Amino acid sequence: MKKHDQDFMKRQNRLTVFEIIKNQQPISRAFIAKQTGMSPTTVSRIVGELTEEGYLLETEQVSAGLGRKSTLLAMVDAAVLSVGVELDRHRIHIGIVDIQGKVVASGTYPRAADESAEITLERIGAEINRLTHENEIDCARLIGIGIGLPGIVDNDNGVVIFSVQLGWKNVRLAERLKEITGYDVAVDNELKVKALAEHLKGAAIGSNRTALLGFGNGVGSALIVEGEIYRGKTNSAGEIGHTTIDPNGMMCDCGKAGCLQTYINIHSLLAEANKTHPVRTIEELFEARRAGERWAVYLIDRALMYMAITINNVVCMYNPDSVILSGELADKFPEIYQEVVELCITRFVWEPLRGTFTILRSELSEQGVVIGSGLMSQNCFFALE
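Can I get the structure for only this chain, the form predicted in complex with another copy of the chain?
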């Protein structure tokens, strides 16, 4: 039995109305009611609240048949901005995101792999100040900060439970960054916010069940079902990188052997390559493959095969209508897309599920986490206010 909590329904309804106006403006109250199945009274109440708060305005009147006039509603786009932050091992990427998901100002800052959470958060606070100041952004319009990062995140409480890449454990990120900046802070796993961004503004608009795959310094996935992130019990759903593929396989940094990610992630590929040839970067490895070096061809071909296997395994488990390839490997080497699709079609996807989904390229690429984090922060704001 589904839990029907009244407050939850109210927040959902508010967010639904907000999303419809944002995406379909200009639009009438009557048409919102028709689309949502909400009562005209409920729609009018929510529209009234949002107008009073300065987020909506009434535009022209149009004839709604039989001589009745209907007022159209539109967003005050300029009214709301949020900060989206992508936090990675070696890099911090900050963007100011408007209500349509456009990045109006951004900056990228290096980060030392062993930098403490305290230092990182103070730097994020300072860079947000500098960014808004330099770009003459009215801070009164900033409604909050969203952060996406690799690792397991307790999104309800804004706590980073565990992140191998950042080297953090049990960091109360939302609480501390709010102390530093004064803004409300929403935190989530990077692939979950990226999937949200692709669903709202990128490759998966209109898709009902999107699985986003990330191939980079780790391997992971995120699932969006009917517009909502599927989280699981501890917001850890989608951790396909640690599904076991071969109990006799290579050691993973998690302490198990044969995790899927050991065949694909950049760190593993470089470590394997360096057993025979000195290779410093993933670009050099791909260069060697293009030059026909047998060891590089072998390693990359194997990684691509395991990407196709990842797609098969995700499709068998989630049965999505679309799969998005993302992450550093997909972004930097767009040529692999076609090869992986080919492997899926010819060999690796279970026959009954071929044709039930499309394989998409990420559209937002390295902007995805910043945009998704910014939009997540706005969603929290509009749903909770």
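Take the protein just shown as the form predicted in complex with another copy of the chain and give its structure as the form predicted alone.
There are no partners or other molecules in what follows, just the one chain.
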């Protein structure tokens, strides 16, 4: 076996052992070996490395019966912290995430829609610095930064290829933010990191094939298969918001007409509403619907119909066992969940697939991208160590 392959296998084994201990602690070396198929020697070597580096501790010995006692392993949660960042059109959400995915400190900051990449990255660096100092975070424990944002991302190289919402093209985000902060930076699409967080810490725990749908300032999806993010060739799998619904429909920010997201996303809903009645926020639009305003009822009901159609299309394509509804619309207005489920059951889901999957709400809601980004940064760190 080539040295490159050997090094890769060692990193993967290390990450596997780390994840098992993190998710199943306290756990014995023997049980890790049994689960992974690794030799006891390999497991002991990896455990020894992680313990020496301060990530693990040994708990008191226990015995289930007359047999030999086992030493159980557990994580030192405070040993490693990472920064998780959610970057969107109008806001920057930053959190300090521990090894269990708990957000120990966070802050949300407004962002102008036309703010340049350079200014945004400089502000992220400054806010991370302020957040760590205000909360007395030991920066020596910070191992990196993870960022989730809307658009097509070259996650291997940390480059934002194209983001309609941010107005960015070919931004070398990881490289520039590392220059600003000094930390290693991992970058990915926001829904992919949110799906990772839901798989590890939220609604998708135990699921073998999860589709996460995001309805908010944009429309997108992410698929987790057997614990792995499905990416496609260019990491653009899941960009369903730009599938064409009506070639003669409304213009999308991407420059095409009739994209799915123009019937669902917040910007389009408000633009359509203002043709009839002045509305400043999505909250005002939903208030008008609750008051029975026909124009508001029409717009929201149409959006919910397209959400149900989206679920059917994704289920037909990927045959998941669970579908998670997330994003600003689903998080802010939980009442739409049952309406969308009813539409799926009664009208839009293909009959042979009814009952084969569960529609769930995001358990992590507004913290999902921050948690997923922070955990992504930790995974990169432990895989490369």
